[in-house]
Amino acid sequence: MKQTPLYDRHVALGARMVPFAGWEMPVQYSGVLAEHRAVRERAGLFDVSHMANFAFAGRDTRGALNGLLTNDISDIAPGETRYGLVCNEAGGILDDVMVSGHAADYLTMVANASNHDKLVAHFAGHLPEGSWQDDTDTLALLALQGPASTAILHDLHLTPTTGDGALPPRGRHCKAVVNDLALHLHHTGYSGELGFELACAAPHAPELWDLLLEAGRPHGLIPTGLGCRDTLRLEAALPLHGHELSETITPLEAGLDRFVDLSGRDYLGADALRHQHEQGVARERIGLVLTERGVPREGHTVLKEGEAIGQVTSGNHAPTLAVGIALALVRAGSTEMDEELAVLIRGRTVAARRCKLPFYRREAGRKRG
């Protein structure tokens, strides 16, 4: 089992550790709910060093990581960041990822921790020799999300050194400085909040985590774990690699159309999902919110009328909304916006209605469910 830079930082402060795509990771430090809520509220500081990170540089590997990506990156600027999808040749999902742009021959991506030897042989198998390097082991990762954010790295003194020294906005990136320790700072996250992922040199970790902690003290800033990262992520619909995301689901049926070029640019999957997007799909991703007690799990039964018409991929209770909430892969075109539906859970049939997706906005200040 392989430990992060941060390990004896978590077991200090008291984190339950656990096992988590081959490494020991926190699930949770104060609990669950209250660490949500931390991040919903004020902040949180999550180590995410444990995601897979590669670096491609070379005069044609722009050309060829395209040719393996959903969205198209052959423009992407420098200190931008682009989500897209790795897929097989039948489209089905390897892994969703997120690519920044340095320079026009030098790119990195940041991908999920379960796909990263998955993904070591995809691009040994895809890309030229020599165009690509694993830095996972070499990076940390550390993510402070929530609405202190800002005012907590101003607090730090982080200092931007590209781009026009200011914090970059969202989808955007740029090269940092704290207290003489170099970083990159990505305003990216995965909680549904404002935040910011940054990324550093992994003997550096522990210096930097420190820091963020003092730094945010004032403003509630607490560490968090892998448990309210993953109810955060439920509550934003934001999909998991396993769950809405897999090589048996398309990103078409997972509702990732708007990041999936359907023109005639050639890259691996690209002719199954244009010929599924012009058939049609036999199956849809729905956001189902449960009108009684229970909380749905994946594998549950999503019903209509007591007939099957799909699975649940993601549910959980909602710290937000105070209720049970669940993503679900269900038979395209089998339910409509607002229609009432049932999940078995145990056995018990638990009334439930499709709402629109996200469950919560941050932008919009409401909570849809």
Contents of the next structure:
Amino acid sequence: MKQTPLYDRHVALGARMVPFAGWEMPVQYSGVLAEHRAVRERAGLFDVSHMANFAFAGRDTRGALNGLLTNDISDIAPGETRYGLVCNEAGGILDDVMVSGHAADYLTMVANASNHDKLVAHFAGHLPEGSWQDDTDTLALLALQGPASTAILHDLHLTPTTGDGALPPRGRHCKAVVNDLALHLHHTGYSGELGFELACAAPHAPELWDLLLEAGRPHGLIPTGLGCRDTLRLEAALPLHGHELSETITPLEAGLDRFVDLSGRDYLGADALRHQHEQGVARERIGLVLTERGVPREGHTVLKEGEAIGQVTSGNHAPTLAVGIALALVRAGSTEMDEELAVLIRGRTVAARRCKLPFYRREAGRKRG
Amino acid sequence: MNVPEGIKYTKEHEWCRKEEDGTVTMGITDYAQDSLGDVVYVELPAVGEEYESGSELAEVESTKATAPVYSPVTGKVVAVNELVEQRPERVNESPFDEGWLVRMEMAVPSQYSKLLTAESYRVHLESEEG
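For comparison with the form predicted on its own, kindly provide the form predicted in complex with its partner chain.
Entire complex below, previous chain first.
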């Protein structure tokens, strides 16, 4: 079992450690509900150093990598981050990733820990030797998420050193320093809140973690674990590979059309995805909110007038909304928005309604701590 | 972990207390609530239903998992704790008291004495935690 550079910090903070994708990770510190609330109302600090990190360098790398991504990154600018999908020949999703541009011949990627080994094999098979490297073990990644994040970075005296010197807007990144500690600051996240992700060299992670917690304390920042990371992303209807996305689910079925290039550019899975786009998808991703008490879970059957139309891919109690919610993959066109459906929860038929996604959206212009 | 004396336990982490009128009150132990994490939903049986010992009596759901709750004894449900349906967090806060789940009338009263004592439950916990 692998440990992140922050393992000792987690143990000292009384975290409950669990195995996750080959890593020993904190699932919770004070409790999932309290941590979830902290991120929605103030801020939470996550250790996501288990996530896979890759770097791509060289003159032809951009073109080669573009051949493996559904979303065109050929024109990605330095300082820009794009979401994309790595698919197999059949259009099934190997992983969903974030690609960041640094220079014309230098890109980085953050991917799911659970797909690390698969991507290593994929890149080894498709990219020129020496054009990419696996930085997972040398980099640490911290996620500061919540409305107080900007104020916390301000109090941390974090100084951007590339770009215009201001904190990067959403979907962008820059280099920065804190007390001589060099890091990379991304305005990205996986919580549905305002937030940033900070990458630094693994040996510096404990210092950065301590500095963030200290600067964040007056703002109500607490350490937060993978438990609430999952309830937060579910409320925000952000897909998770292994659940909403898999090698047998295509991006078009998962509702990620806007990240699929159908222009005719050649990439792995392009033909299958173009064909599926022309034929129409057989399944689609929808959101359900329970109208009776209960907690929907992955694998539960979705019913319409007693007939099975699909399955829940992720479900839980939504802490902010105080109701059961689910993402489900159902027969395409079988439901309409706001239609009354049901979820079969261990033999019990529980009423649900199809609802718009996301389940939770942060208020625009909300006061930021 | 809190393991109060004077009540009985099961290996599946339920507790069971004999009341003065001969009925038994049951719930999940401190260890069980701590392992589950924040309880967000409790599904209780209907009053009047009959259960065999070891059969699934209730369900407790946390943000992390769904846990079946097994009936420690054979008997009939005479009361359920409606408070935990409205406020499931009481199962975390007060597992042995306000967070009780079901009260039952035992069909075979001798079953009670065969449940684990606090001392044997503690030994069981140690063996589970390795």
